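A lone chain, given as structure tokens: the form predicted on its own.
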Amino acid sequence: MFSYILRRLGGVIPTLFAVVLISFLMVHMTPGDPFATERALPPEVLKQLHHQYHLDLPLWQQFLYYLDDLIHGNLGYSLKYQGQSINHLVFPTGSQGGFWVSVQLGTFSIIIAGIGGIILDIFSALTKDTLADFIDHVISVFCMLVISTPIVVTAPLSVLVFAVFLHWFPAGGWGTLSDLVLPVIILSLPYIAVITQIARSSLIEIMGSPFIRTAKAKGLSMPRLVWRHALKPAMMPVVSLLGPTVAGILTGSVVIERVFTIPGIGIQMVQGATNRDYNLVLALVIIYSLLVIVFNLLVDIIYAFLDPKIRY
């Protein structure tokens, strides 16, 4: 198990090096200065500004100085605000935005998610083929449409009726508990949908299983073993699905925390982008990317304990 671990560890440096290198190549492409505006500054101005940042030096060289601060825990400058480190704009100080409010916006859509996912997977399961087989088809029809609904659409549309209509919740902002309720909803929906079809077909077969069947000719309750026997096994795929589950929720955030002006990093994001702040934008990237892999590798360590065979 420990040679299992380093072996996927062994892979996450050169994951993320490649992650960095091609980012920052992207990000400095893009055509433009970033310290264009609509007053032309100063060529003395502007000269001073490009050796400030390193931009007069070639691409590798650049690239070499970001490499070097990034690995000393240093993010760089903002373009758009000169003199603020992007590492106090993405992990201000209280925990009142950036960085720590979409962790707890995705800690609690990927809890929503994962509970929700599983109770309508273990009713959709065993309702089918009963007397209450119409429960199953009703989930089935509700997890279509929210996996064809895409979150640009739900998204504005739970503001304008839940907020603007009925009055139900804020349209917007952060910092109570009714400001999380719209919002992680939302972003947890679709995958509450993915997780059910998903665990609901994987359920199906293990309780056709002969050991479930034994199971049953002991005279199990079905509780206790769907909870003891069936629920194990057929979490699997759903282990497996962890890793781009999350990826799924952080790149989603972006949409919802703009819809309800959240003041997250999805926010900066779009932010950094429009303002040409490419320093912020790469950050938040690398960010974006290391929780994902970070993720992946956790989900894959859980697999390898869950099932010995993957370990080999």
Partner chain sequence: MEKSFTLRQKKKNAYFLEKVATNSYEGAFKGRSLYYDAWLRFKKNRIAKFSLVVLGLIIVMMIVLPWFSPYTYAQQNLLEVYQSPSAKHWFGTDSLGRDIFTRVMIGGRITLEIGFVATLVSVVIGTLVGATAGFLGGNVDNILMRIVDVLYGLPFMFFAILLVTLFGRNFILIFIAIGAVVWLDMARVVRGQTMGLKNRQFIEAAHVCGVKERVIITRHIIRNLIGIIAVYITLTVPGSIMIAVFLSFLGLGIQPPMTDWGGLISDGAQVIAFNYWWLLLIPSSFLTVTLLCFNFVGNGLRDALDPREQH
Contents of the next structure:
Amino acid sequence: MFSYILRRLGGVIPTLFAVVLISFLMVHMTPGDPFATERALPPEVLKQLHHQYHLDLPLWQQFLYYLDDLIHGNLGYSLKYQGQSINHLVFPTGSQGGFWVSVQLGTFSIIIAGIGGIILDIFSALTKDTLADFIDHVISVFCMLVISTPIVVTAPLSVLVFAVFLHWFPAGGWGTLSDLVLPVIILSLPYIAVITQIARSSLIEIMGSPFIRTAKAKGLSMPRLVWRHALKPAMMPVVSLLGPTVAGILTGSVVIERVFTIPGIGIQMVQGATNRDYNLVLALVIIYSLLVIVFNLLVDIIYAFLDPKIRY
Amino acid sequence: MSLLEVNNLNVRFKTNDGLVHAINHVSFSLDKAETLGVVGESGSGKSQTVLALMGLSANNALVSGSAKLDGKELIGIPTKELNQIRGNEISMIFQDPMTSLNPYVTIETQLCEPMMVHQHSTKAQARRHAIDMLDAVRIPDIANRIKLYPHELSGGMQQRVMVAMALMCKPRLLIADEPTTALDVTVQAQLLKLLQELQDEFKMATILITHDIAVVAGACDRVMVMYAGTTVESAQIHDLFANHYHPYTSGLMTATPRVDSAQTKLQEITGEPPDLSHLPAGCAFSPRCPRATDICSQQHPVLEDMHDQNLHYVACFHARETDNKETLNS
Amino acid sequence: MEKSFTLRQKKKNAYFLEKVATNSYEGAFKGRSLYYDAWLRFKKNRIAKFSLVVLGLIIVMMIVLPWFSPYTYAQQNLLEVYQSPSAKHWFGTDSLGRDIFTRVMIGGRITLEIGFVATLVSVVIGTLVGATAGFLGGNVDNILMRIVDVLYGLPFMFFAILLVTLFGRNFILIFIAIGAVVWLDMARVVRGQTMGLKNRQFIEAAHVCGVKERVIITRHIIRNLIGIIAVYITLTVPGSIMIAVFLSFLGLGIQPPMTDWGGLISDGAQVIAFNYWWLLLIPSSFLTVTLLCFNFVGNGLRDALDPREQH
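What about the form predicted in complex with its partner chain, after the form predicted on its own?
Full assembly next; the chain just shown is listed first.
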């Protein structure tokens, strides 16, 4: 098991390197001076600045400097907020905000998406072709609707209904439990639907498999049958789906942070893009990619752990 | 009184193309410690019969008729009551051990389950008993293997695990649905021998389903031959091999290689089994039968006793006319 | 969020599109039967048929109605700001007194345009990469598919945002950004199909010889691609639209005063606290209905081309 994790870890490093290289090249091969947009600077100051940011060196040396900084946890300096370190923006001291807020939002959403999806899929799969067939139909229609409605629509709509009209939840902010409810539900909703759909068809397939027939022949009750015998194999496709789900939830969190004014790195990303703050956006792209890659690694390990047929 | 009494069992499947008549008016009985062989081609309904007894028919099945285990009805009772019987008083072994064991659960857990559910025993008790049972089915090096997953064992070993699992609660009736079909020939013989020994040891009745009449010859007390969801012939094993009256039985016999006869060429039964959603009006075998006459395609033959030494039932209009075996061989 | 679509379809799509590929290839020998049968099956699917009609209506509306509107999308009227829907302004007006009806129609044009063009971009890239990998095989195939695998794991949306940061908001850039996100599935599908065809070609060549065979094969490949691309487009357009809407919603899409549905929804979202519901609900409804229709049509086409997928 340990060597398996090590080997997977070895596979991650080239991907990570590729991410840094591609995004770095994208930024630095773009014509234009990062300081040209500021008010006209005297040539000697400009030269000084270029030297300070290693911009007077060849590209590959700049890249090595950047890589060295990254390895030491230094994300560089924001162009918009002169002299501000990006580390300070992403991991603010004292006040709440930045990276960990986004990670919290994402984590809660994944948990809700997983639990919600599994519960709905059990109801859906087990009521198919029975007297309670309508439950399956309702859930299927719900999934189709939710999947076709982008977060861009559901997020403001939920604010309009539950905050403006009904006053059940606050329209935005971060900190209390009630602040969490709307953003987390809205962000996880499409993935609840996706997981339900995938898990439903997989559970239906498993429930028809010979080993479930064997378990029935042993006289096991329905709950035990589902819980002990069907759920784990039926969840395997869902586990392998978690990687892309995380990428999607992180992407969606940018919209959610904007609509619900949550002070995460998604908002910084959008502001950086609007202000054309290359360095900030570059750093955030690398952070988001790192999150996705690390999570995909975790998913692979969990999958190998759950599937007895995979040898480490 | 016999252990199992099946009376007029019918199984129909609702499909888009109409009703499929999988089992039609099947009746039989089984005594304590008796072995019944059920023989027929695939699709003849032999598996569906026992699945119906176990309440394992597919969702779209309509099961009617009666099946009593020691006087207690099995057909149409709630799943909860059925769950107290299956795995406990009736156990079943399935055809393909590789897909019939749960690949995600250790064999220890799968073995212990029936005992923990039916006898409310502790995991430790169940494990001890499981090891005894694995010993009884002659799996070597049990202590080290009980924690394995099914795919880590060979097909023959997996089927032995299935047998051990079926015997965990000392059932009174064991149903084996083509237990050897998916195995190598040498392993087949071992497993059949093992089954017979276990049956003697545990004094249980057995229903052995197979398409191989040779398997029946070695292992069973009585034989029931099925065709298109109906019983066509039913007799003691010795009677059947001495005299078989139904042309389909004769066909099965001549299609099976025998060591004890000089016959060199195997004869096949020509034609295809009928479409179960559009059964012929008369005898289902009549389109393929070499002896069919007008009456065969118009009326259903009923099971009649041929008055051999023991009861010998045949459903054929021409059963009494000649000895079929000779007719076909000449 | 844009991934929810690709995600859901990904496994299924790759599977059935590959099957469609082989099916239509075999169908080609039996004449038109496959596509004709598929059409017959599609016609039986009421939801898909209804969605197709609604989709057609929406597209015609987008094209025709702005011509008859007395307003233009940028025309301001500061005396009539935040008017709720009325006979004069069917869908009301916004903060600058612009007619929302006209803006929704014009915005819809942009959104659909982006959706279709970005899909085409992805079809071109995906087909090129997939066909190259499939035909050349060996190391080229290994490397290309390894790259596709790696890219699958990355949060592409963020690279799109990086692109927009670097080059500013730019119409063409949005096409490229979206096309670059969605080409991966197409590459996999085309690769699988090309490899299948290559092997068949080999077998066919043993039976029939000469150029004539090649002509038939070429014709069959083209036939195949048409079937695949039709399904692929209907399933990718809504995905592309979702990405476009996502970018515009964040203010990284189209340049004002021009707008698209994402921009309109964003405008509406900023004033929901003041109960100007029409600014949010109307563009949202158009977007959702369009996406639903595309998904229903896409699913209908998929089921029609591969009946075994149905239960």
